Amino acid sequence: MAKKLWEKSTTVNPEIERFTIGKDRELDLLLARYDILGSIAHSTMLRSIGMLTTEEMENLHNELRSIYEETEHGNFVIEEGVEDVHSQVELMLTRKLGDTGKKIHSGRSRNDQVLVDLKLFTRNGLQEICEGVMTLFGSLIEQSEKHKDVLMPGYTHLQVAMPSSFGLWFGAYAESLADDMLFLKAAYSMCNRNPLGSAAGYGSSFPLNRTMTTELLGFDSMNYNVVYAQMGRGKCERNVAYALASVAGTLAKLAFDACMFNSQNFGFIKLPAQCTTGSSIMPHKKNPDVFELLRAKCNRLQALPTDIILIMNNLPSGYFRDLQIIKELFLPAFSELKECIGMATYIVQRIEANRDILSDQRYDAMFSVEEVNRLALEGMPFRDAYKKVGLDIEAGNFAPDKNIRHTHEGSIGNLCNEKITELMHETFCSMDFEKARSAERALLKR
């Protein structure tokens, strides 16, 4: 069995030991190529000021290269009785390189290890979930002009109400991804900063560059102050966990119409046929499952924020355990947030819309609206030609025009698709990804 890095005489209980290292043997897994990168970074800082020679650097860099090609394949593996990954990393590097392997670790901590690779998979994260979101928001954009001039009821209170259309409703989609993404954007923000050097979160008395380190990883800017490096954790996790959870929201909510939609008392919209599932006795059900679980599953990404909160909330400055347990809640959050958004993309790109919905009279009344306006805008008082309305309604003399003539901005006849369009790639593009996948891709380069 692997010694740990920390271990010296005593050899800890075997139930302690499993108690204290939980998930994170497979949880880090998701973390190794990011360390891989941070300790290429750090090593070429370290170089720098003289504490690895030249060829110790080089040494070391070709290594981590092979490695990151193993987590690349698939082969990387965390082995029996190593405590994570960073443990791991060190102790291939010490096997093939012996000394220099060991040289490493200066000027570091685990805590600022673990510190940068959650930054780096969290950037990363969110540039997917980013890229997911702008692919959904096209297919409504695409759907929402499709049937811009296909009219169905809307609601309040579950009432009918007044006439909306198929281009309001997946545009209002469309644009609560927009607004979405500002979050993703903010969190973006906040995690793209470096806290390498940070060490045990008081710095270090090595002579460290972190600028370089900051450079080098394709970082905006460092967490300067070492002690708000390690502080930070946990607040970036819950933080990012808010724009996370405006997505699944987003999601949530539109499962919830589509589901109510498609149903028989509805019958507003149609799912794909080989997106529904069957019952075991009732031959004619198809039922909307992948919208179902995409609304439970993102009803519980809604939680995970306050999850975040209450493992950190009560907690001083300095490291503490407890921010261990934020892996098992924060890394799978985003692939499964990834594969919502990918599902809910697929079905929308599918939906068949009712195109002859208002044909049912029971939804004339909700143009008793358009009637009061007719008559207010030909001078009768607005409270006059709502009773009269009112009235023809109760007596059963209410005939409604069902030809909507709205102009005004972001109504029925007047869209904006391309004004919510504009905000969405205007906050997008201010997202500088390139910057961060030529870091990495140079500090890749043999």
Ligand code: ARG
Second form
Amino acid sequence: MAKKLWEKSTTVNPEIERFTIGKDRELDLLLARYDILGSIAHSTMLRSIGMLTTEEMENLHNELRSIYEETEHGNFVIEEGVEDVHSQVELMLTRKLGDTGKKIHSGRSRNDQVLVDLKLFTRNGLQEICEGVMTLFGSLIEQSEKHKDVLMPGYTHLQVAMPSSFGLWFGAYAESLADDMLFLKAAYSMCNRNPLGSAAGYGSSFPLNRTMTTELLGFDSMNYNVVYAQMGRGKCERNVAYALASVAGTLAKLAFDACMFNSQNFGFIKLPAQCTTGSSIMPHKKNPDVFELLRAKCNRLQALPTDIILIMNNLPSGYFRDLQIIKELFLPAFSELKECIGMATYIVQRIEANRDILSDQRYDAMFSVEEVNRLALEGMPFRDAYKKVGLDIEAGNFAPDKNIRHTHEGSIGNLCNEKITELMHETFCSMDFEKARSAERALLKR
Ligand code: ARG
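Form predicted alone done, so how does the form predicted in complex with arginine (ARG) look?
Everything in the complex follows now, all chains and molecules, and the chain you saw is the first one.
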């Protein structure tokens, strides 16, 4: 039996075959379960418009659910010579069910099949990322609250600038994640629209019921215009990549801060010895490799939107095989970022803060603004107070008052962590993950 869906009288050259299949046999394994969900929905719809009998549909569903179980047990493979997951599933159905298997592709193309697979994969992946981000957020807020009274130097130009605190430092990254969550939410909404039924990108002359597959798959809505549905390939991935990159950007900056603050020259934080790595030559070393790898991986993840853009750059509308390559970059990004978020959470929970940084006189000058403001509050014009304190410092006459009185929103004395948490929850809770999950469960129910 020919293993290409499209093979007719000629057989394809093996070199061409290897090149065009590329890494699909491996990467499409990540899409397999979603391809099956799409096929269950599609065949249900085909029966509703009279293109399959109830018996044919039930046979297809039984077989598809068995294949789904194989994917769950890690037994699903894409055979040599088979191009992709779509071909593999159809091949398995046809081997088992004969002509019934050959009917399932009515009214669809691998173009809308891979579109729907990617949407379902991404929807699931985004849920996992959002949940991971929430856990990390919780740990950051916890550390912030725990250390809200522990002061540390704040820097501008990497020069000692003004008093800051561990409460502010941890909390800043929590709030950064609350903004990243907005991107994730937008990405989730954009990805939660059904492209199935757009077929090769121009629809079908069969009276497809796209509303039905939209509901069965638990999508919020559909990509209505069939040409636009196909144009979403690459665009959706790029926009999701922006959201992933936003989270990665937060983690990379946190990692850099942590590496720097962990250095002996700063000594602001310490990692438990079990969370550091050693040197093969220098017996004293306890290196923060975790943060360094987090930084590198998360910096690389921030290249993802650009990588995707470069692949789709200047493609006109309509399907092109170029789009296949996006999977190579896009699909692994989810597990990579998920791992980084998990590791960041683990390590953030274990950061030990130095509670005694400010006894070191090198940080005394950072209280200069506090003194200027104290004089200004007593009535001295700000510019005069500024000058007086500046001259005192130059003359070596500055004795800092280290009692900090910051009260406004978001300052050392008033972190507003509960407000930040509220913003985060509002965004997170507006995504209805359960709708997607329960639709998928219903499709798999025997
Ligand atoms: N592997 C292909 C991809 O990822 C599937 C779609 C193939 N469609 C086609 N017209 N050759 O894009």
